[in-house]
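Only one chain is shown below, in structure tokens, and it's the form predicted alone.
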Amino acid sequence: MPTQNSSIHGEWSSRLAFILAAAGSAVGLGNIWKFPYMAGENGGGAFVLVYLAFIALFGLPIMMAEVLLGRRGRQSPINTLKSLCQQEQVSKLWSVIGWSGMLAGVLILSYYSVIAGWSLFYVLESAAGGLLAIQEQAAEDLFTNLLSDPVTLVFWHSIFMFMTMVVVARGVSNGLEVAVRFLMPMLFVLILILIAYAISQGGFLQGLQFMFTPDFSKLNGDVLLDAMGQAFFSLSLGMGAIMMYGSYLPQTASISRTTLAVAIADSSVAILAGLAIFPIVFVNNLATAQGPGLIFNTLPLAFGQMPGGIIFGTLFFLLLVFAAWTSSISLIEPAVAWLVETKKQSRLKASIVCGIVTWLIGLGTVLSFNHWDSITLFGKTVFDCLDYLTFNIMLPLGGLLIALFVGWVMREQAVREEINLQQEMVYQVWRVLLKYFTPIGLVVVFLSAIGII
């Protein structure tokens, strides 16, 4: 069957353009909510040196290979992977890549959705003095009854939810490269006023030694298993958006040079979070494991006894919201592109299908943290078993099959002809990574983790 040409929703307008939309999913609130308080909990520098570590040896070259794939097929992921199984003249059976890179983007936006709620509603509580001289019981109590009011919840998740349907409703051309060209320049600036509010403050070398000095006493088989979910998550590896977003990359641009510019964007983010974040989380003497509640519960009381403590805290928070959304727009794109594919759906149609479906879905989160935090299988609530299960589970494994599909399964010569490696040197690397390194290092770090080595 012959390579499509290209996407019949359209086509990135430019590199450029695919940076921006690739850095706009990878970099979301995995790098700015998750990354600080999992380098908190995970003692600081050898958390991150890892993370680094399966970024360049994991992440990388499944992105490569995960665009690729897209590239290559032109279509949503699941019909991507159907069109390649046969080309490739290989079992069907492959087509659970995108399967499963399709649930996972609709499992992780539901929950998703509900905490960039949270960070909704504290940019309106920090914009109307809600955290000014705010103290500790305050602060907790604030974030205790957010969490324990599922109306406010629902609410949050419903206009967020919203948010992100209606630019993904507009199409590639006139709704997601419009966002990510204003929304990924004014993340970038927030983040860097920040950090220099943050150096401004004070606590800044305090910052930098719990970042960058690891302690390696604190790496375990859940540490690795964390940091690779982390690289994968952070990455939007293995949820079906990267292969959605290179169908729309064009045909002449570098899969190589671009993927590289992605994962440095990535990386640099969650790095300058970190130095946002903990700075003023030690000029303020707060405890870094704090968990998920380190920027929701103890940063609002920073913020509200900080002089200028309602800019800052209202930009910080808007930093979150416009991290959320670019990231939102892509969980939800490959689900709405099939829809549009296979059941001949207008986009508007196929977006408020999804939306709704994820918007249900979304609300077993809203209720775990209240009504039903004493349901719970393994001692997990709902949210608690959505966020293992994609976020430890079916990223790394949907990362572990395009690594098998493209290094194995897929024929070599299209495989050059599509990523186009210039340099030899690199391209073998990048394959002997893929076939070889990359499989058996997630094989060992899932084995290290349920205790099997």
Ligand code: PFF
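C-alpha atoms forming the largest set that superposes within 1.5 Å between two forms make up the rigid core. Because the structure is predicted, anything quoted here is derived from the model rather than measured. Numbering follows the first chain given and starts at 1. First, how it differs from the form predicted in complex with the ligand.
- Relative to the superposed core, residue 117 undergoes a C-alpha shift smaller than 2 Å between these two forms.
- When the rigid core is held fixed, the Cα atom of residue 264 travels less than 2 angstroms between these two forms.
- With the core superposed, residue 369 shows a C-alpha displacement below 2 Å between these two forms.
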Second form
Amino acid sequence: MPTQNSSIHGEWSSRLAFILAAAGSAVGLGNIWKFPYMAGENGGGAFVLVYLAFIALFGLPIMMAEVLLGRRGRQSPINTLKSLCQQEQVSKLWSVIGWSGMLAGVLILSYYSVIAGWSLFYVLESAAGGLLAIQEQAAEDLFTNLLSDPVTLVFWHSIFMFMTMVVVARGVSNGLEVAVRFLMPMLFVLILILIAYAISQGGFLQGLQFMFTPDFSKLNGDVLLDAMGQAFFSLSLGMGAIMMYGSYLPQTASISRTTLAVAIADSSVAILAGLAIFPIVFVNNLATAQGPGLIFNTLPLAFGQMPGGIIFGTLFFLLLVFAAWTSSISLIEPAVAWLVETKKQSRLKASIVCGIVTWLIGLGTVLSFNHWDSITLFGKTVFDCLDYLTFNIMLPLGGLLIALFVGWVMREQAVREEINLQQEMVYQVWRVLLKYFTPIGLVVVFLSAIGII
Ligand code: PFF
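Output the structure of the form predicted in complex with the ligand; the preceding block shows the form predicted alone.
And the full complex, kicking off with our chain again.
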């Protein structure tokens, strides 16, 4: 039996509310900022194909497992794991899933907030007409100047952190639902407008080709690791965010259908974002492998030229901020919920503590683009290190442990009861994926990335 039927932190009003919140967590900078530049750096088609395969083969089964854990434990990931270990009478060491997840959430948010801050800067820049008729060099200078100015970066990072913590302090289910219900579809429409623009300018076919013609000679261990990280990051998996949201899921909702809906929404936004961006890259003869600056160097060119560009540009960056906002809330929620449960702190106090700690770590990322750009470890700046550690290592490792815990450690009867899949066939496929395919696949990718395979 589940430990309890609802969480002390609240419950979603419906299945749809969960889908919206989970989609809000999944769709974020990862889809619009990170996916295109990862695809660009890793040669396009082959990366995209592997990423989609990983979403289906690793992402979906693990997402179902994560939601299952959350709903069974009904607490923050750390305490959920602790109580499930007790129920299953296994070592408490498995709660490392919760601990590393909480840490990953804080580390990711520390840089996520800085990037969301860039988007905030571009909202104002666009609204003020700063992108009007902007040329390639000027767009590049705008971005480079932003990165070289720590004061401006800290300013926007602070505003974004503040926005996040205000929502978290008020409780996740208040407000989030409304935000996601209206803003996500609007973001979708704006990306479609960008694609229509891209089609009108030419270069669309080239973009399409880049994204969907796989050149398998480009595949190597690092590309696989990046595609795997992208699948986890994009679906918000492996760190307890989806587990936390699962803990608010009503007992009657179907886990398989809800997770499928979230995965489809999430990967469609990523693909569409790519289809909007690469044509602009090709038409303007820009490099595909530009790294984190890709969308900030290319989209202003489109908004600068299209009719109504000020409105569309402002709206686009604003919606990007909203998408980042609904994701960042889920990044910090496990830590806040844990403080509330364990240290008996008020939500407000817990949010302030988490907000300040994360903000401080974020200063490292801010400085890595300017004063500290020569401070590196294995050739990576502070931002690169945080990104690599969380994206390439912590999230997939968290996913691996979740698969092992649900696949091998929990009693099958408990798993069956909670996942409650009506069709036996679907259950069996999921179970085989989770028990064998996913863990082996993840290990193979790790080993190939360090050159052992
Ligand atoms: N999925 C978010 C994005 O694609 O931007 C980022 C994210 C949110 C990652 C929550 C992990 C997480 F737990």
